[in-house]
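Only one chain is shown below, in structure tokens, and it's the form predicted on its own.
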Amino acid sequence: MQVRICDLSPPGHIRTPKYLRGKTGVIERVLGRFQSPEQRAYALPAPEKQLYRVRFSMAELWGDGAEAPEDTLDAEIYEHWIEGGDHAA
């Protein structure tokens, strides 16, 4: 399945590498349900937060600079920072 990540830049933790943010990316598999990393740098009640794997083609993130845009990087994300996800961080 085709997903976007969210292109959002909050301040604090973050999980979610800045250059994949606002790329589309194709979930290669379903990780589970693990504690959100990002409340848990504070010592929050940390919710459980589905994981993805998600792959993204090197055109896509860096477009004509890529030097094998056939070659892939995949990342893992959580759910609330696919867009249509649970956003509630």
The other form holds:
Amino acid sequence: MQVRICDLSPPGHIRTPKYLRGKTGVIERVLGRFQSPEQRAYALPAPEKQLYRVRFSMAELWGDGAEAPEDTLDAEIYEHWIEGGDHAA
Amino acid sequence: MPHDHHDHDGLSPSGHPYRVDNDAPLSYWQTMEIAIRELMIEKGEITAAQVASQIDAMDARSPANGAQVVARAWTDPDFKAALLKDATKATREMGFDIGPMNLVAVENTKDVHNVIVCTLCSCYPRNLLGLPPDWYKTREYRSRTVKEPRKVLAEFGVVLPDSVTCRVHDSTADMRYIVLPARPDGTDGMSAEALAKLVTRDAMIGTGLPKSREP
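Okay, that was the form predicted on its own. Show me the form predicted together with the partner chain next.
What follows is the entire complex, opening with the chain shown before.
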């Protein structure tokens, strides 16, 4: 399934690196539900959220600057960072 | 002769340069860690012996643990399937105390080469392999591996042919990663114990390949 990562820059502890924001990838696997470290970092209530592994092509991430466009990068992305996902904290 | 000189050209009597003392002032975070640790000990939450025992437990973990896992995957197809499906469960069932760590194993084949990085900090499967190498935590490794992995790998001596897809894994959240390297050619019939000796730490990060069989 193709997904786009939210292009947001909220303050605080976040686990979606800048270079992935606004980029489109495919879900490589569903990892299960985990308490978001973005809340846990502040000892805030952290309901479990779905965590995905999303695979991006290097062409998508780096455009013409990609070293090898077909190579890939996988990262763990929480559902609240996926457009259309559950954004409730 | 250099050994006859004393304090000459900044060299020690052995002829080597003096090393700078490893005594930089404590950083803000180091000071905070010490303060919290001492407070917790004072208040009876933990003991100094418990802290020491956790440090010992971490120092006892080493890449040799991961090498055993890899060697078993090379020799036991059922275990390999279980490892690729759920590395957390497979390594626990093999007897390793990996604590609460969630582990994912990614397989190198003739068409795919995997490499692990953590751009945000230094996430590493410590509970299996022990502490990461210092270079793994450098900004240079972390920033370059996601942008130009082939160049970085070449600097480690791993030159990927164009026919091989490079897959980079950025450990951004709750998973930790181990590369299952491809079994080296010419190792048919070797025992898991002997094979484990060929598996290096870097082979499990993806910045290296297993050693060849001793001639």
